[in-house]
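Next comes just one chain, in structure tokens: the form predicted on its own.
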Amino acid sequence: MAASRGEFGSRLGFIMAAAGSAVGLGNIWNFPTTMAGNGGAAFVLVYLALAFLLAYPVLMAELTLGRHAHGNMITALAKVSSNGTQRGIGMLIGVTGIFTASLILSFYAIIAGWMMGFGLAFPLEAIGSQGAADWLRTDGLMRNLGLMFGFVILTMLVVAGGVEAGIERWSKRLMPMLILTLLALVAYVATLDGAGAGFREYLVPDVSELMSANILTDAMGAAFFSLSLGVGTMLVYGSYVADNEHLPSLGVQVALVDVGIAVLAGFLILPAMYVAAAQGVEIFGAQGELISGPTLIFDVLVQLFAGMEATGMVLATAFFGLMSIAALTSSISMLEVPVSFLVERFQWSRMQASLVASMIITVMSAVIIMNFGALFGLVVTASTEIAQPLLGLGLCIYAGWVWNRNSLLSELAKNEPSEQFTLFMRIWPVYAQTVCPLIIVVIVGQTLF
């Protein structure tokens, strides 16, 4: 029997989802140790500036195609085009970006594991079960495979309760979650010998970097991808979107939540760093630059509580708490992009969908896991980097070029006819036309050249 694609039950369970699904471990991570690299508080100023100028608009183009189409990916690209070329090269990209979603998820689970499985051993040691925790702080084939598969059983169950039921109602508990422990570890953090050097990196300009041509590239990058655009994420939540929905300011809510957690996560991430400095901990690798990546999480962060005995237990086991929640977030975002397309393409119900998406993803985490050297990086790499902005490229031709100009007005102002004569819908398409998609070549030609 199918499923009833259903519809999210209020504008705050949307924002919650679709912040939830923007906000991921490279906003608390992978921002805050950039930005430190480009000027500090210059580089938060053109991530501002571009957020807006670049990300919400691509943004809008997510949502508007998929309220429109009340469907996937697929779907959303055939139901604007005219012939059937345009048609044939919609359902490719449609067919990528479902792919390009799956494959991030497949290396996002194994990341998330390790931080469920961090988060379950300081606890533990606190308990007395040594020989637990140190199992699930040592990396090794059965670890990496039994976290993995915890984690997508986890975001399994969450998409297969519905979209009312599970993602609006499990993101609803989520988010307040994640921005009540974010606001408590920066709280405490800020009290620790040390932080004040991090607080100054973070928000004392760099004004030379501002001339810099990597600030601009990076914080293209940094806005575009914090977003989580490009593979139907915000597509599919767009769909789920009731008809009397203003969309441009659910798309201002959206960005506004998720750069605002990022730029709170620098508050706690680099005062930290400067905590574990202080303590002895060493923060910089051998170019200089400030650690970032898993690194910063595994190893500096972990040293850090080590040191703080009791307290650091309750520091470690809150953090990647922390941590694992933004990851369930964007992970069932993720999911929900081929769970939908099953769905609706084979008319399954959304148990029977998501435990086959979630049967082939497990399976893709694994072959990367035993693979791990040569596939990681890799898989990253072209997914993240090359295959996300392309296809975020693709979807701004269509929702720029492809769609007929009248009806992509009409359905932004539904139910608002006024809105069509506002300064956002003169300027919004064509930002979506020439801006945008020129933003994106520069980015993917950065990354590849």
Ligand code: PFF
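Take the two forms, find the largest set of C-alpha atoms that superpose within 1.5 Å, and that set is the rigid core. Numbering follows the first chain given and starts at 1. Nothing here was measured: the structure is a model prediction, and the numbers come from that model. First, how it differs from the form predicted in complex with ligand PFF.
- The Cα position of Pro32 differs by 2 Å or more between these two forms after fitting on the rigid core.
- Shown in the overlay between these two forms, fitted on the rigid core, is a CA shift at Tyr398 smaller than 2 Å.
- With the core held fixed between these two forms, Gln279 has its Cα displaced by at least 2 Å.
I would like to compare: after the form predicted on its own, may I see the structure of the form predicted in complex with ligand PFF?
Only one chain is given; partner chains and other molecules are left out.
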């Protein structure tokens, strides 16, 4: 069994793939716009606190469970269980995780499809195909369905290609390009009129906003979404990590890259919103609050690029192209969740499993597109602000309470037995067992009631 499972070929390969999963639309589409709707800097503070105090410990629970089980979420939770009831509940959590990963992919593919459309539109315009470019940039049922389907096919092809040749190879090449393009854009936007107001909004917290009821819910949802937590993605990636790797430091690196890129994207999007406002784009709602709908960054960025003439075309193509790629390295990690289950449970080939899972996700996504107003926001909230944190709670309970403590510690210290006595090993297990569940219960409870 172990021999037929994929494994990351190198340490860098894992970090790039896991960071590739973490970095995506969550960082550049969700984080800045959620932040804009929640008072800027105050939200950033809460987000950073939750990312390190809550999301990182949950990430460690996933990676550790995954590497221990060398299998998907259902196998992993069953493996640490010691009786039938625990195994049954573990299976239920695992199935919910697989379903949630598929649900997330079904809305993710819609936005990623738009990114791809915008990425293609600018070069098409440059070669004179104005009609095609306009079609790609204008909201419409056929456009949304077509681009979503194209994106799902791409995702399927990479996943069918396997762990090392597919996921690892692509993530390693594309992530550095994304960071460079972002840096270039941040530097450019900083030179434009209006950018200063955006930087102020981003960096100077309004303390009264810290008390707003939504801020905790939104920041926790954003942190879980951004680090790909709860649904078994990181668990499955952890299952492909070699035994001689030091998991806690791999986890830290992934979390730092992810949070770093979200923060960097904020330096682009918030100033860009104010620059766009100075040029006439509407960014404030009726009450004077920043608006933060799903199409906001498209409007803001297109306006920004339009003011840059030829350079704008090149930058727009690079930006939307790289965003599509960042979305792809995330979507492959979501599809890997149902695929690894189908391969391990039913011995299907990766091709067959990817095909079936993608078909189901395409149908779910088409249903959302056809009822966009009613379903899109609902699916995003239900999956990222409720399901992901609650599943994270389940994972903490399995890692902390159900799993035998000695076996947990020896899994974490597999690469180096003396590791058992480090500060991390002393603090994390108890912390993930008590503090993390408490934070999640309080925030989700506040959201629901």
